[in-house]
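Take a look at this single chain in structure tokens; it is the form predicted on its own.
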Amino acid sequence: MSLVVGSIAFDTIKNIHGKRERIVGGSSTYYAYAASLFENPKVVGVVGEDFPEEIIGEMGDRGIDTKGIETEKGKTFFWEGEYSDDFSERTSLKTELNVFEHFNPKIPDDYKEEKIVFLANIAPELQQKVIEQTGKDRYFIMDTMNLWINISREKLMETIKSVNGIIINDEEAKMLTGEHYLFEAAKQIKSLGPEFVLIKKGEHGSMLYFEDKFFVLPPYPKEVVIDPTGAGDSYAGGFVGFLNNEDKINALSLKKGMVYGTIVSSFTIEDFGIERLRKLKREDVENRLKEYKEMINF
């Protein structure tokens, strides 16, 4: 099983398809729902007293281990954002950290032996604390965002040196390295220490740099996007969830993981928040995978 440490939140999302207020979100949430299609992920996070118990129960019903989710006095982390009509821009309208402001991840003893630890989008200082608590024998994969690149670059660089792999989007890769050419950006990030660099390119697919070789995948085409929020986190969940069942993490398993990440995230964008993931089954993923194979085969 994999372990994920990150945010659990309420989101208010507005886009061309409408507005949804205070729906369940957060990087760990998307990751866990996606990974649960392949394994039984363990989650470490914090919520407030206002977080619905039925969601925690539902996560448990899906095989997600929620023992590491703490409930603190106060309100759950809240984010509100609005997308441009073509989804090319996202504007944050409100961010209320609430109980997440003082989040100090505590890893339960029986969580410390998991094969893969996914460090979701939290401050690099917190990611380092997780690494210190779980030990160096784990396989660490991390995510990050432009905020940490801007305000915690030094700490972020230290964390990147400590992990086996990093998942990052194209804009963040360019910002981190100062490179406009993604292939060169991937090489520079890998030179910091990780075994692999996986760059998400949104509607243009994803790219892997591993063992001095590149592997590029197109997206699964969707004519209509309802909500792209959490697509990257669910990509990570599908990717890591698949990897967790592989005997070895090598070029082949990483490539297959990317395919599953691509397929799972293509479902996420079909509805607001985690709604599509809540109904998604492994059978749905495998059926779409067959279509995807036909598309990219030549």
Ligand code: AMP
The other form holds:
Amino acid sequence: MSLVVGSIAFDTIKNIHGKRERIVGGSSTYYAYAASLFENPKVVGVVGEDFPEEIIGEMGDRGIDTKGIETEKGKTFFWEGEYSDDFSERTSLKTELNVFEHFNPKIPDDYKEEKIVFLANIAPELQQKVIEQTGKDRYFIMDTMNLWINISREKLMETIKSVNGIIINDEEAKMLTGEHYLFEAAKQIKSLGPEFVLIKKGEHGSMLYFEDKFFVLPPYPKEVVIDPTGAGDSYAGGFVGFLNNEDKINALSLKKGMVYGTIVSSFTIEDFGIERLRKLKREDVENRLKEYKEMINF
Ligand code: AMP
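Form predicted on its own already given; the form predicted in complex with ligand AMP follows:
Let us now look at the entire complex, which starts with that chain.
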């Protein structure tokens, strides 16, 4: 099973289709809903007393292990974001850490054997605390965001050095390296330490750099995007969730994982927040996968 450490949040999201206030979000929430289509992910995180118990219950019903989610006095992490009308840009309007401010991830003892540890988007120093607690022989895959590249670059570099793989979006890859050509950016990030670099390119698909080779996948074509929030985290959930069940992490399993990430995230963007993921079944994923296979077959 995989272990994820990341944010569990309330989000306010504004885009061309409307505004949703204080809906459930967070990097590990999206990850866990997506990964639970394949396995029983374990979540370590913190929520405030205002977080709905029914969501924790629903996670449990989906096979997500929520024992590592602590409830602290105070308010849940809050993030507000606004998208440009063509979704090409996202502005973070508010980030209120609340209970997250003093979050010190504690990995339960029976969570320390998990094959893959996904370090979802949180401060790089917290990601490092997880690496220290779980021991170096896990397979670590990390995510990050522009905020940490801006304010915590050095710590972020240290984390990148200690992980096996990194999943990052195109803008972040460019910011991190100062390189505009993505193939070159991927090579540079790999030279920092990880054995694979996976770059998500939104509506342009995703690409992998592993063992000195590139692999590029198109997206599943969606004409209408309702809300891209969490697409990256649910891509990671589909990718790692699938990988968790494979005997070996190699070029083939990484590529197949990318296909699942692509398909799962194409559902996330069909509705605001986690709404589409809450209803999603493995069968829906497999049906769309058949269509996707036909699309890329030549
Ligand atoms: P994504 O669209 O995949 O990049 O992820 C969106 C999620 O990231 C939202 O649900 C937010 O709650 C969460 N998020 C935004 N800013 C942060 C942050 N600074 N730390 C952790 N999670 C965040």
